[in-house]
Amino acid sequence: MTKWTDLQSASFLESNARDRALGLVDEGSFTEFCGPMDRRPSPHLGVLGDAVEYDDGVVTGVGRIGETPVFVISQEGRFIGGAVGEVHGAKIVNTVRLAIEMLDAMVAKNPDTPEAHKPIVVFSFETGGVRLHEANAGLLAHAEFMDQVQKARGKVPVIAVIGSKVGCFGGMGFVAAAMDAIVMSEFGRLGLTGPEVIEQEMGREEFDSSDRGLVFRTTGAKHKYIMGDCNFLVKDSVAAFRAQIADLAVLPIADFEAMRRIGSEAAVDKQLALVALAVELQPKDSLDVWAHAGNEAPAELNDAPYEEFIAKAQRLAV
């Protein structure tokens, strides 16, 4: 196991799910729930003759950043693409549920509990959504998670972290969008429909799914940052994600409402203005939208290293 101090400088992209979870919270503070030692693999994979993992591809538990309890969910993309089945789904749903229950108990005991003592949830996504081997259970778990996100509103901030290889797609793409704040590294990708399906639907001339650059420009973190779909763009290290979460951990819950892109009628009206813009612009490429946002040389900006990008990028006024 990598030492905590070494984890901090490690690439978030290259780290595995457990190291990400351990590194996001204070040293030695993480308690895992339903971990490998509990041996709760999916009962549905073995009968199909497919490999199982004792944690079913997701690390869940609680740690601390300073005085803040931090409930962590960290998906492992190397295990069946981080897909959500019954056990995996139950783990992610119940983690948010536990955080809400903790908050309720705290506030019942002491209505003046300081903000920094109240729990937060951090979800590191690495998934394409539903696991087809147990598709129905995975689908139902997605709905349960959305329900918990709404139940956490005004109580427990739920923060999305996306900096993994697989990114965050399928049903989990809208789960992430529904969260309070989204933190991405430039290697993160967020969307709903995978590139192959878009190609199939629109034709290769419109969308060539083998064009890596195009795929990245369409759903990559830099684009999401300019669109306002991710709130914070950080460098690819565990420490950088951790620092951003630490900043967020102490904020009053009310501050998160302003970071949301959806979840209220006012937010929906703003998004509808963007949809109208989509009709008006008819973008062939995400860079058309970057240009509209005031970025004069979008292709160069797209290639710029992190610091330069952050310094220069004009974000779309929403």
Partner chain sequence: MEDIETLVGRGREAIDFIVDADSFEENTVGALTFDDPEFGPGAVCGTATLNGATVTVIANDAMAMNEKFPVVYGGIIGMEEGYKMAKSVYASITADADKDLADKRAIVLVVDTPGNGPGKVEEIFGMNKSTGAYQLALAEARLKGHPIVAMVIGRAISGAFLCHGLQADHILSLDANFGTMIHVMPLTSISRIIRKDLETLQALSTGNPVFAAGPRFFYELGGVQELVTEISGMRDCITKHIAEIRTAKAEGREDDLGPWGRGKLGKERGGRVVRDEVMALMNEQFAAVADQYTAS
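Previous: the form predicted together with the partner chain; requested now: the form predicted on its own:
Next up is only this chain, free of partner chains and other molecules.
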């Protein structure tokens, strides 16, 4: 197993689900829920003749950052693209439920529990959405997870981190958008329908999934940051994600309401304003929107390294 200190300098993009889970919390503090030794693989994959994993492609557990309990969900894209099935879904749903139960028990015992001692949930996404082998169970898990996120609202912050190879697509794109805050690295991608699926269904003239530049200009973190779909953009290292989570962990729960993308009349108004802007601009490329946001030479900004981008990027105001 990689040493915790080595994990901190590791690329988040290149790290597997377990290393991300271990590295995002304090050294030696992580306790896994329903891990490989518990042998809870999908009950469906074996019947279909497919390989199984004993953690079903997701690492769940609890650790801490300082005094804050951190409930972690970390998906493994190298197993069926991080897709959600029955066991995988049950693990992510119940991790949020346990965080809510912990908070309720803490507050019942001590109503003056400091904010920094209250739990948070961190979800490291690496997924294409529902596992087609277990579509009904996977869709149900999406709905149950979003229900838990709503139950956590105003109580337990639920934070998305996106910086792994597969990105966050399919129904999980909806799930991420429903969470309190989104943290991405420039290698992260977020969307609903993946580029390959768009090309398959609509043709290459609609979206060329082999055009890596186009893919990242459309679904990548830099674009999501300028659009406001991503709250924080960090460097590609486990330590950078961990540092941003540590900053969020000590905030009062009320501060997260302004970071959300859905769930208020103001958020609806903002989304409608974006639709109206799209109709007005008729952009052919995301760089057209960047320019409208006040970014000079958007193509150069797109290629800029992290430090230059974060210093110069103007975010879209609607």
